[in-house]
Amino acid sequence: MRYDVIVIGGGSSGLMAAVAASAHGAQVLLADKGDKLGRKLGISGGGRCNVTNAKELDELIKHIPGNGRFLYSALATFGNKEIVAFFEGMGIALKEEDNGRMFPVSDKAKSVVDALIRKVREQGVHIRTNSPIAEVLYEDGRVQGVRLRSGERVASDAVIVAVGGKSVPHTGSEGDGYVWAERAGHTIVELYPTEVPLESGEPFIRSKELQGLSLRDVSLSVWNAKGKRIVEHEGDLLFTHFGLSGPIALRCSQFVVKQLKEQRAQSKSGAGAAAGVTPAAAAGPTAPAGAAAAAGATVPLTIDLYPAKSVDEIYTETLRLAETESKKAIKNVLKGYLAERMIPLLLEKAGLREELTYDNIPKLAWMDLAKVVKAFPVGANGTLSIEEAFVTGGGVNLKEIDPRTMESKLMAGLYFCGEVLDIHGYTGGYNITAAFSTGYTAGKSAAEAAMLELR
């Protein structure tokens, strides 16, 4: 059988591509290897599905640090406002929460997934689950269709690859799309984990003395080897048995990965010895968890426990507290000001004994305490694996994709959308916005090209 458009992958971008292609008159096949559609979408946003983010376009792009500018054309066609209108038009009422995150009023991702699948069916899309694709067929510089693993061939002049990256593989994202892209002549930008918890070999992490401690409204900074701040994010942070997690740790993860990669490159070129990086640091950031830690490569991080206050303010406030309760040991005085489990570590780093009282406080060491409250050091030596990441960094090289249509510049009739592309954003509705936007653009463009050929 022949279809105008074949969409491979029934996730966020694939479902939206099928909706757009069928809405623009194409006869569409949506094929997925799994037994149900929208699996990753169904667990997104903690099971509530953060469908998009309400920020203005320029702010939206800033929160997609992985090549967000590539999306200007796609977002102009189908951006966050259109995504909201699309879902509300299907009866899915949305609500805006903190930082522009848009959720269904039902707080159930299933309502979003069900609405999309219902829309696809209503528009006559032929859905085939449990139908893994073995290869995309090419001939004479253009797409010819697909071959299923069963051996069956399905013809089409347009194939949309929407199979995701390599993150959360139990939802079906196993990297199939990269192989098909390479066979079409595309280059794949090296894959790496993003939006992923950080690993640390610090003694207080290994001893688990802070495990489970959650900090609210703090900031986390990533520094390079020359002491320059690379990025800073403010929000919530969680100490784990292996390192750091929580929203701001996830947002900083891609920058940690890139710094580790730089250290690896320096090591390979011989510059690593001068920088104190061992040759073993060549164990890349996408290696199994713990590999980078074993190599000795470390990226400096600092946690600011009071982002809105200066060192001087912290010094004055804490010293006043100690004076007010001058008979108490400082470890007890600070309990209302700092997270109790962190106090021994903070005092140790400042060179202060826990039993000191106000009359015996050395002022220089107290200033050091204020400084460490503003910049508590943590060395990151890796991340969890790409399979454990929320998002895949790297992917199909965007220089080889037309941003207006999502069509390959190398193979006519081949389109890409979603996480298979070298695009990644922070959590908070940005990745799903990119998926819906590129999916809609690919579906619309493929259908319009197919309809043009039929005339």
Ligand SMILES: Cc1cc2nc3c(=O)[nH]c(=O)nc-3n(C[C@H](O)[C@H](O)[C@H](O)COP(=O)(O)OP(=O)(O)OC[C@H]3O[C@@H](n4cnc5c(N)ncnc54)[C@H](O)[C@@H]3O)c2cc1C
Contents of the next structure:
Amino acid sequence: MRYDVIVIGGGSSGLMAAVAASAHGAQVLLADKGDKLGRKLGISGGGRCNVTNAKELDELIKHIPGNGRFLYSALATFGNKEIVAFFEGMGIALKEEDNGRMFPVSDKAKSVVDALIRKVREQGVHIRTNSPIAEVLYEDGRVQGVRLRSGERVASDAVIVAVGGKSVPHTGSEGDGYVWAERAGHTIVELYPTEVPLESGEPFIRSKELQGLSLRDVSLSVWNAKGKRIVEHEGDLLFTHFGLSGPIALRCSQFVVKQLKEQRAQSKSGAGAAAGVTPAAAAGPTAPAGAAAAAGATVPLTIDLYPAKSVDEIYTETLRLAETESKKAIKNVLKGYLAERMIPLLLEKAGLREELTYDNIPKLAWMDLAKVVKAFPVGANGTLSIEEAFVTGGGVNLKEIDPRTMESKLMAGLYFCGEVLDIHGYTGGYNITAAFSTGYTAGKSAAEAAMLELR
Ligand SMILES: Cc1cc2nc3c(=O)[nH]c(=O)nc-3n(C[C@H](O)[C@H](O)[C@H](O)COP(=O)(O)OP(=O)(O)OC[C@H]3O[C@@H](n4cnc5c(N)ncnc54)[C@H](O)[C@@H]3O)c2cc1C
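Now show the form predicted together with the named molecule, given that the preceding structure was the form predicted alone.
Everything in the complex follows now, all chains and molecules, and the chain you saw is the first one.
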């Protein structure tokens, strides 16, 4: 059997590629190695499926720090508005939540996955599950089809690789696409975990004294070895038994990964000194002295517990609190102002005894307390693995892909879409938007090229 278009992978991008290719008149085969389509889509957004994000185009792109600008053309053709219209057209009403995140009104990812599967079936796509593809076949600089692991060959002039990255492999994304890309002459930008929880060896992490503490509306900064702030994200943060998680830790994670890599490379090349930079030295102008100084590669982070207030405001407000309750120990006075479980640590870092009362407060140390509240230091010395990450960073080099079609510039008839490409966004619907948008573009372009050939 010969198909106009073969889509490998029935995840977010592959399902959308199959929808678009069949809608544009192509006879399509959609092959997936798993027994079910859309597994990862089905667990995204905490099982509610964060289908897209309502932000305007420029904002969307800003929230895709891994090469979002490559997506201008694809998003202009099939962006968030088209995604919303597409699902609403199939009877899946969407609702907007905080920060523009869009979910199905049903709060069920299954409704989104089922609608996509229904659509590809209605449009006559031939679906084959439990059909792992072993190889994409090339000859004379163009695609010939695919070979299944069973040995069976299926012919086509257009193959869309939509097999995802390497994260959460039990959903089927095991990194199969990179080898096929390399065999076509593509380079793979080194893979790394992104949107991934951070590990820390700080004593207060190891002791688990903050485990489970969730901080709302704080900010997290990542600093480089020279003491320059690389990035700051505001939102919610969670202390875990191994380090930090929650939306802002995930957003900062790619910067931590890159800093760790840099430090390790420098220490290997003998330039050494930078790798030995202590967070205390590097934690920047607002970081208090005494920031954690773990040995080895450690990236300095600081948590600002009151992003909207200045050090002086915090100093004055906390001092006023202590004055109004002048007989109370400061650890009790601060309870309404700071997360209770952090108070002993904050006081310790500022060199203040918990039992002090207003009359005995050393003003310099109180200023240090205000500084620690603005820049609580945490050294990050790793992240969870790429398999445990929400998203895979790196992938097929975008310089070798036409952004208007998603076709390879090196192999005629070969298309890529979704996470296999060197594109990654923050959580919040941006990755799925990128997957749908590149999937739609690849499907439409592959079908149009196939239809031209037929004429
Ligand atoms: C727990 C979790 C939550 C997430 N939450 C969000 C979120 O809230 N917002 C957001 O934007 N993003 C989120 N993401 C990321 C988002 O889900 C992915 O970026 C997106 O689904 C990637 O789509 P894809 O089509 O590239 O790959 P996938 O959805 O991973 O699909 C790849 C498909 O290819 C198939 N396949 C692989 N190899 C082969 C082969 N050799 N032969 C045949 N088939 C093969 C797999 O079985 C799979 O079905 C989340 C990810 C995870 C893991």
